[in-house]
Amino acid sequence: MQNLSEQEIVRRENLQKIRELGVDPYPPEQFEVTALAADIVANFEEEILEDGKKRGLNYQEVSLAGRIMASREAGKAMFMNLQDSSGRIQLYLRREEICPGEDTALFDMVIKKLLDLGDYVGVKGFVFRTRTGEVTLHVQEFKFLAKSIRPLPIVKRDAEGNVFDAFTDPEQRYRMRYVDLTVNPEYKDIFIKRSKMLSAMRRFFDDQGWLEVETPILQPIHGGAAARPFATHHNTLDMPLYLRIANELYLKRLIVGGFDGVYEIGKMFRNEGMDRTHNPEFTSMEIYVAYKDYNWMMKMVEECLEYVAKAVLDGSTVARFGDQEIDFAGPYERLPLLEGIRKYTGKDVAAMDEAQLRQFCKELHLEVEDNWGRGKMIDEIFGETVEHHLIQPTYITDYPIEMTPLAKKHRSQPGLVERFELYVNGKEIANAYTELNDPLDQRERFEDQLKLRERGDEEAMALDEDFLRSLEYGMPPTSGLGIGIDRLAMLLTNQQTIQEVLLFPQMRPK
């Protein structure tokens, strides 16, 4: 049985009301709509007559359609305001034109008592000005599109713009983000932002002839990263399934199936830790370009993110993030792993062996599982010394083998890989190699990633046999590029956790 609040019974008896005199509060057939709030009132232009009186211009015959934010009666009139998906715009409503005939129950009865603030109309009028200045649109036809049976939040704005009672609490705001972009609609602009960022990468990678493409979500073996998966079964096969912790290897499989490019933006799974930075579910883009380094992948990177930056930011590569300004236009510092460790630590890592490594991590106060091995225990001394210093964009480039069994190992360092990552504001937002396409040297990094995984490392890779026969076959060299895009939203819109940026984020059940 749903409890209802008195408010909630209310608009249940209006609700009921309104279908009583005849008018169906959710009409089946289309509401033409042409022209947003926003536009009309940015562009409205009026002309003063001969006789002193002013005439609109332009918005002679308009129709909008929206939900009533605010209304009060003046008289024989009423005022509203609209809001649809652009803004808000004033409505003026007078009974004799709403209801031209002896029956004015739709206009004192259904728009004066029945009516309630969100409730969705459509509307039909021309555009003028009040003597306050404010452009409004007077009414001419009016219909009933859909009733609101639950009361909105009410968010005060008073004339200086300052608001009250605001609905600001986080938990409810990303539950109910149909709520939240309601009364709060500033907060649609990071949505349309991410969206201009996606189209804009989209169109980069288009210009450049490389292809989109789709692959499974839904894993026999979870590979391509290093990371806890969700696991699931198949009943009709009787198997167990992955959610992708990433789409790497089946990317790396059209590379050697003939596609010179190929790039792929979705969803990926890891079921690990939830904080300010990271959510189970999040958005990817992978790239992978045959006959290129990791060389060549930084130049790209540069001119792929200075141009998505300018479509965002109107044109500007630099974003507000905080109190930082980050400029994404190129080219960026280029900083090797090993390097920035000593260089903020005083001490080579390089030189240590697992036992030292051990004991370094102990001092830095890091907690250190008994199955991580050397690449896990400097990935972590990294993540401590280093990561808070790379505010602008920088690269870190040569990792260690251990921590990267898919790239390719370095042509001049021993015991490196060609790897970078990109680190903007202190946190990863892309990683890179020069990829591996020697299938035997990536059998062998594959079985000691086996050796791992029998230690206790749950984030261990799994063996891909099918992925090591493609590459039997033989894979041009390529370059790779994942970046992850919730954290570049981040960066673009000056958000400082991650579920700004997603519509509907994981949270813990109520």
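Numbering follows the first chain given and starts at 1. For the two forms, the rigid core is made up of the largest set of C-alpha atoms that agree within 1.5 Å on superposition. Nothing here was measured: the structure is a model prediction, and the numbers come from that model. What changes on going to the form predicted together with the RNA:
- After superposition on the rigid core, the Cα atom of Leu237 is displaced by less than 2 Å between these two forms.
- Once you line up the core between these two forms, the Cα of Arg358 ends up 2 Å or more from where it was.
- After superposition on the rigid core, the Cα atom of Lys347 is displaced by 2 Å or more between these two forms.
Would you generate the structure of this protein in the form predicted together with the RNA, following the form predicted alone above?
Just this one chain is shown here; partners and other molecules are left out.
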């Protein structure tokens, strides 16, 4: 045990003294809770009697549990604030009631002196309204449930709304999320909304009859996306394994296997940079539906996001994000990629050859690498000139084939594939294709990726022979979709950083 602060030493001494007085600071038995603080404060009712006195009509025998977050002594009485999962309520204690006889040790010692802020307690009593009008629990029984031996940085607000001792340092908040959620309970709302978002999405898919599945996180070949993986090693098999960067190829194997619709909501892992929109592990939703194409998928996404937004935003489809208002009600604008570039630059990149594209990139002050092909440059031009305009949900459709080795060739436009990405607030939220199910075409695309890899592109896709075999057996026409769950959560909870929508964002070790 190393250097304890004065306050930690005092709390440990208090813990010992409580035990010496015969009180268990960590009792094993359950404590029955019959009410929540927020419900009481919202619903307490009283009547005024003929003699002018007031009488509570409800909550006259309740039992609450939570942390003591403030304590005010007033002689032989005391006021405290109790915080439970719902909110806070004031407690009122009188010595003569807690300790009716001569022995006032429980009140004078245990409650008045040995109780610390942050301690978990259970209280029973009746609710009334104080002279100053605050709904308060008049405590008749008091019990320690768990002692806190480390001081909490409790936030205080005065009558003018000034905030004192705010626990605001993001590093501390993320590293000690348990403290953050305790002293800044408003952040719990983000995670409650995130949970509502996920359960609404599952409900939407389940109602269509699609099946939630789980596919391997440890994969021998990291396929399905262009990204650098985390590598690990399996001892018994003595082989390298990768944490998945995508689950696409496994979900398609299930479509080959005869499921009409499968989806998975789970973590993906990418060994790349971290910033306010990237965490090394992130949550993605991927869904594949047989006999559909990307036009159908656009409609499905509109219906799904509208449904999910309503579940999170109490029936509204409009999310406030910073100073923007984003409406998730469909239909969304559809803008082919090349038209989008024309719209915002006036240039027709489709007509340009590689040298002309390179020149255009220079004009835009884009740093072009030698190994970039047409597709990569067009993608960069799009990112530079169009992306930030796409505030309301917008589908960008029909991408160059080079960038998209798993999507089917466009039915009418050579050089393009049937792919769309959904942009909201200038950021990509979803990505979908009419899936490539021609096994010979797929093999050629993988081989093109291998060539890119030989040219030094570390993110080029690896060839997955077993996946190709599954396509050779025959995959029905299928449309697939991926949604970045963390980014959708950011939009629906008005948060500017991914760390705020992750309970435990990745941090450097201390």
